[in-house]
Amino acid sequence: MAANHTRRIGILTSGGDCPGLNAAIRGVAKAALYNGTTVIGIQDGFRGLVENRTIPLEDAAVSGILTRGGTFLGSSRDKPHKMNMGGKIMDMTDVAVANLKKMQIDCLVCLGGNGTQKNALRLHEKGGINVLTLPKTIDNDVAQTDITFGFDSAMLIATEAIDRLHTTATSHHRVIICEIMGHQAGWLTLGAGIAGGADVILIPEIPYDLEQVVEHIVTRRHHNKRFSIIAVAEGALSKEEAALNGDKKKKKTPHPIHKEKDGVVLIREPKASRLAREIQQLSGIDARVTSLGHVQRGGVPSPNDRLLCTRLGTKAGQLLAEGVYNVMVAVRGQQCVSVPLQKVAGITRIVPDNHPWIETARLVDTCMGN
């Protein structure tokens, strides 16, 4: 066996929770096992190490956690250098560097999205902290990597729950729309969309004509198609929203979620509601509406997933042995491989124009809303 690098990694999983990060730790803490290095779990992310909350993980605490979905070390949101305590926001990220210097951490291993990845790296270039990230989200849109776990389990979801909405649709000769998550990236909505024979994907990155819309709808009802899917990112943005939002960006003005008037809080229509609203007042035909949610993180981790974590775990135990830090483990055709960090943080992967995907959208008549 080579000379082992690294004698002590901590491990924290960062942000939403999604199927697969058991899967992960597994990987990771098995590979680094192997290889000597003690191997130190922080419970519930960047909260955790701050708070100085940690169990040691020996390869009966990773045993039987491969197809268990969420992370059993916890996760949350929160950010060493914007972390509420006790109501007052502070920066904390001298508290985790000590934290990981006073438990004799030689890197940092944490598996998360894009939030994660950018704190990461903050910690890093702040505290001269050793770390090594793997990509997770279901969102897909990790920066530098072909493909992130969590995605594929979600996708699995999302499909089957088109799936299920074509019964009730067919038999009522309805629209209905289903809402899948993504923000800013539209790889879960359109991959899904695809599998599931969605009539109209919309995504962020294509602002859709209403009009157009409606017209495809229509059209295919005189064809005698009497019920139509439609699958809808909350993230989407008709042709006007993307441009007031435009506007908005220029003018250095965030879009707000809610606005008061008399005194009176109103909070703005979800994306699907209103969208199945409008479709009916213009095409007269019934539409209905399922929010899809968190659903899409909860579960066990598709096989595909277990296996793209346990490569990528394994991947990270190498790096850590070869003494490799500072880099995500990415994935790139049917390799693993080490990416910078700086490559990756504080970047969105979104869906190009010309990728394939959509190209086969159009090929099969679905309408993506331009």
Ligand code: F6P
Contents of the next structure:
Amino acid sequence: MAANHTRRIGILTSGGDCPGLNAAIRGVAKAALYNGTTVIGIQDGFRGLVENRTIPLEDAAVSGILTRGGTFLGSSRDKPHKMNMGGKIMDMTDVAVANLKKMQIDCLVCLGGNGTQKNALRLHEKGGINVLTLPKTIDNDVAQTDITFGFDSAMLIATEAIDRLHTTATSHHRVIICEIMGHQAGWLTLGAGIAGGADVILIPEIPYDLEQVVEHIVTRRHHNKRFSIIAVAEGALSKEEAALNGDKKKKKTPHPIHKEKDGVVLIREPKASRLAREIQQLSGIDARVTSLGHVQRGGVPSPNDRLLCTRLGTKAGQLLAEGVYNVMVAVRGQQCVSVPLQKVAGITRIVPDNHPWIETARLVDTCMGN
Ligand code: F6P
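Any chance you could show the form predicted together with the ligand after that form predicted alone?
Below is the whole assembly, all chains and molecules, this chain first.
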């Protein structure tokens, strides 16, 4: 066996969960343990790191978890440099670094999406910690990798949902709007929309013209297709909203969560219900809404994700043995490769205007909203 450069790693899962996290933890841990590396599990993402909540990950601890959904380590959206500590936002970077040093961790392995990539890089740059990351998110919007894990499983769920909506929409000659996750990137809506044969697909990257959407639905009626399925990303914007937002590729779309005003909690009307109301008003056709929400992040990982997580995880194990740090393990074609974290962090991989999937959708007469 070649020399192992990494004696001890910590591993955490951070950000929104998704199917495949346990499979990826297992992949990293098994490959690391095989090389003689000690593996420490850190609970609830960066919060557990700051609060020093850890568990030893021996072989038995990572056995039997390949097919299990979620993350058995727990996750959170906490950032070390901006952490809510009893109501006060504090920079806890020094505490995180001190805890890693106390544990004699050679490298911190972080499984997460765009936020996690940034937090990991910051720990390296500000705290001098070695990190290694894996790209996780159902949004598929991490830079420098062909695909993220969790995406395939979510595609399966969203596609099945669209299939089910099709049969009921057909029976009742309705428009059904299916809201799919993705605030900034439309990969999941576009992929599941094409796979499920949605008649209209609306993604954040292409601001839509409501009149064109309505015209498409009405034309379908005239051609005796009396139902329509609209797959809409939660971050999709009409042309008017996009203009109000300025350059939407630079600005974040507003999260449909609560804002407090004079002690009253306001909830923005979700995109899909607003769209249903508008379409029903303009076309006179009965419209219904289904928001898939966190169903898309639940349940067991797909076979493709199990395979992907095992490939990414074991590649991470090899890189750790070689002492390759401060990289993300990415997918490029058939290979898993390491990419410097600086090239990943802070970049959201949105659907490019000329992506072949967009052309594919248009060629089967799918309205893309413009
Ligand atoms: O980042 C992944 C994601 O699933 C997004 O698609 C979605 O908008 C968001 O997380 C939901 O976050 P939360 O779990 O905090 O509600």
